[in-house]
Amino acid sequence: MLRIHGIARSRAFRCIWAAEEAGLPYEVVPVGFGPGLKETIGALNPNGKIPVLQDGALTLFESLAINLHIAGKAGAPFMPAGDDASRMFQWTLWAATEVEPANVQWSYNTYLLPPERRHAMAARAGAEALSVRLGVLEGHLASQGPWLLGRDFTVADCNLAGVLYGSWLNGFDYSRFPKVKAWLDACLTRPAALAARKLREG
């Protein structure tokens, strides 16, 4: 049994898809913000973050990372070999070190910080940096598509669309890339990410 430490409204929100999409057995062992979330958590994260997963005496902390376990216990088509393994991990690390962030910049400056705490320019700054990156998403599905690596859902997909999934659900304008628009749409209605959906947005 998979225990997933954290709440669905947060980046947990992600590995309960990725279990759903596996379908392997988990439980959410619910664990929020706030005060005392550190000291709820830091013996499972040195961080003070969630989530966290363990399986077993293994226990692992960063949300990517944990998708690419569960994806590992559930194999194929979820987890793929060879080069496609590669090409997994090159999108995985993408959505990380070049989505994320710009994405982490236009959601905090537009609906997750109060009012009185954003910064339009820095939400134009996110909106910006963001858009770049989905080009060169766009460009890939016109000539991969319909998934991430071609003709299976992988975790890759999982894990990208996890990243963008705040900004697919609260309003950023993806009317520029149509590619990108449909792709998010199809992995967000999937049935495991709408179980997922269900716990964060329910």
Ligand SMILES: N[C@@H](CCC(=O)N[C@@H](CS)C(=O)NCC(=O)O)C(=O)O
The other form holds:
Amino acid sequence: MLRIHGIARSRAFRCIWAAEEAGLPYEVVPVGFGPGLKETIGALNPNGKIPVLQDGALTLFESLAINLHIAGKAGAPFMPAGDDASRMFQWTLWAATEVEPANVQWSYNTYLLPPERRHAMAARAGAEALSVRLGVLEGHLASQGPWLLGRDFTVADCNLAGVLYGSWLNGFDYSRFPKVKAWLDACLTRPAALAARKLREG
Ligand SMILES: N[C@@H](CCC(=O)N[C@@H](CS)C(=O)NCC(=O)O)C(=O)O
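Give me the form predicted in complex with the named molecule now, not the form predicted alone.
Below, the chain from earlier opens the complete complex, with every other chain and molecule after it.
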């Protein structure tokens, strides 16, 4: 049994979605934000952050690494093989290093921070940086879609769409990126995604 420590209103959402896609039994151990998080989770994650996965003797932090582990247990097509596995790593690392920072900058300064702590200039810079990446994704999906690796939905889609989920839900203007918008809509309305979203959105 997979044990996902965290709450759906955090990056644990990504791992709940991946577990649903994989069809593996899992439980969510509710660990939320706030004072005491580091003490609660510190023994499992020295970073003091959620999510954390426990799978037997294995303890893992980093949401997208957790998803790679889950996909590895599920096998194909969620976890692709050969060159497609390399393409999956490329998109997963791109999500973590190119997309997540821009997405976080926009999100914090648009809807996550209390209004008095938001900075309009930072929100604009985040949106611009995110738009550069979405332009790349738009071109890729136009020529090689419908999913990131082509024919099959894989953990690469789950990881990248999981990173973009917050901005998709909270009003980022995707109209300039119609292929990205259609792909995100398709990812985030899959039955597994809807099951995870229900835990978060009610
Ligand atoms: N790169 C990490 C980021 C983890 C992270 O920042 N988690 C947030 C919740 S979404 C957290 O625990 N924040 C508490 C804190 O920073 O004190 C991942 O993807 O798992």
